[in-house]
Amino acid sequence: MENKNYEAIIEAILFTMGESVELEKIAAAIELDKKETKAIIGRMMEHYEDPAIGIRIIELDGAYQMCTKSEMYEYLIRIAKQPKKHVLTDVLLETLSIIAYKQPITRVEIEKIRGVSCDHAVNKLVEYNLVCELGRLDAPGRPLLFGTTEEFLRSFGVQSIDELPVLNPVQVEEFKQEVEAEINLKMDI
């Protein structure tokens, strides 16, 4: 039988589940019986009674699950207290220039606009609840339509989506010419 760091595999296994993982489970990933593993268990969890160790091992009904040692909560509330800054990318930001502009719109008509794929990018302003869900369009598939939200308005300083700058008609054109240029040169190719 090969020497396997049984502690660390079963540590990494708690770790990643982040919830209670059966006993049965355990031993069967790390290829002993449910004795040994208990044992094994049994040695990490004295292990992590060391106060200079944060964290601990509990056992839930046969279960076992790794967590913060509630010694450890005032500091976990300051860090969750802390604003979050999310980062705005190039395409979140552009594909939340066409949500803004474009509401209500689907995926689909986002993709077009863009010329690629933009699950990602919807679905991190959804996290970051600039943009929310406003129903489905009544169409075959009945897709999502997506617009931006309270949090957005405030985040740019407007009151209203018809605050947002509004393009000069000249620069609109330009931009137009731009790209059937550019879609030409292509079709050469």
Second form
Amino acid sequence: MENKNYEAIIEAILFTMGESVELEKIAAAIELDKKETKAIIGRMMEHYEDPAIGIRIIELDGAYQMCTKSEMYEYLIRIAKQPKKHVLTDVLLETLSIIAYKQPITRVEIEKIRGVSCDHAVNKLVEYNLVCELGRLDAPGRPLLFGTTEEFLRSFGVQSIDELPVLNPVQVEEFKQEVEAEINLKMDI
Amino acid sequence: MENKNYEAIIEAILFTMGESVELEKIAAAIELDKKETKAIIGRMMEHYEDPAIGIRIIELDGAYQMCTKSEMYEYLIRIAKQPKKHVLTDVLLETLSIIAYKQPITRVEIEKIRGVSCDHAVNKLVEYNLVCELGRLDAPGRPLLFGTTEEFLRSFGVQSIDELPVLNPVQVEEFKQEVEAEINLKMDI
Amino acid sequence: MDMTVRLQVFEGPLDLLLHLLEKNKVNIYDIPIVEITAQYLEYIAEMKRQDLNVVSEFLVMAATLIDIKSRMLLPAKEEDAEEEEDPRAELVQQLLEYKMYKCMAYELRDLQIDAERVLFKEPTIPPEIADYEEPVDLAELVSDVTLAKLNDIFKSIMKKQADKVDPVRSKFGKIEKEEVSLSERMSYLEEYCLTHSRFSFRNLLEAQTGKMEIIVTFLAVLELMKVGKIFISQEKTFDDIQIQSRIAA
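With the form predicted on its own already on screen, would you show the form predicted together with a further copy of the same chain?
In what comes next, the whole complex appears, and the chain from above leads the way.
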């Protein structure tokens, strides 16, 4: 294998590791001795100084790390600053409504109602600070309990969750059905 | 600023973010329009194919991500840890392939093709982030619609769902002819 | 038994059917329906012994096969033999589609194996940049979503829940092994009748411990009445029912 491909391997190693990698380890991976490896990396470092390249290799105490050139920071900040497209999708809204009306509620219970995994939706709602952890349920596995936040109340313009539009009609209906089912089962001889 | 430096910036952005970055965001960061940005990235992708380079840029549904070339795998794995992967059973793969080709699709439609219920498989695929909800079908019961995710594209190394291997057009054609000859059947696959 | 091992391989009725077609080395378009149906039924008969829950999904297909078989055995009328669709057509179509996706599943697996050789990188965002965080604008996020809308969404979800649940069947719970069997109850009652020539129906039921026992005991009473081993009488509506033994001590 010619030199060039050693560079490709080292590049791939430093890229995927992200953090600093000791010279020894790199040498072992490409099956060359430390001196040769060091020479190759030295050449690569020089090559990376080309302004057409946005990343560089730095040496830290016998280890090497790939990082962005500091001239690129202003652009990176622009990427970071770009407001993420935050949208309350149907999935998020459904999950939020379940949490609002059924809190405190566990992930499993939400999944039971929606019939599909809800990890992603719950995490997003937590990220948006509309939902937060309320502690853990005293049950096997001690699952997390979720509820709405103060931000949620503020965003929807209510003082407390008691002020949420009454869900009683729904609940009452549920109870009625349960009771009826119960009665039907009673033997009336 | 000349073209070359745009490449450096994009390189730095993709390197730093690690994850996929939408074309729109990159374009905004370098203050060019999407078309120009896409052209630059296209050139970069070509340039990265040089065997002296160990990394490449992949496109995922209008977003870009940097990754290692698969030829580097055997060296990388000596140092880097293989990210935890989900083992996909036959059931999961079958369900996934139906969703991939027929998306957006409801659970009932999947069940019709497989002849078995698919709740468990769909939930697992959602949990693995290979499949996600796409909303609800405007039909009685408003059933959930499912489709594949960006993670699916990444895990299977395709740019977009249009790039999935075609449902064997030759085979389909052969099937059709055979059938027509044999039982005068109208195929509709 | 090797059957057990083999049975668990099948993902569903179509999977089993494809297996049978391959095993018999027959063309998917020309299914020897009589043989295949027989073999299919053999499999599910074996399955039934293992797990009734699994079998239910296979039974629908069995019914379809038998239906096709019977239609194929019927002599087709001469005049419309040409236009008449092969009874197997729909099944063939279904099998083909299923086979296609099964085939694509293997292709996906190959793609996945290749894709696994590619490694990505964790974000390494310099702290100066990472510290900068665009706050989520909740007002904008929530914007046109009102509480009333949230309530509507919740109601429709709960309604969907209610629709999904069969109000009667959902209360059945799991099907468990019957703890009180009718024949057991009947012999218990017959024995009781040997020593008691006349007793109260109400007392008899009150002596039972569970709902299931009450029901089965009631059924046993009806059964014994039918075969003439007991005789029942009631003075007025809602009065206690008297049971008289007709079994000689």
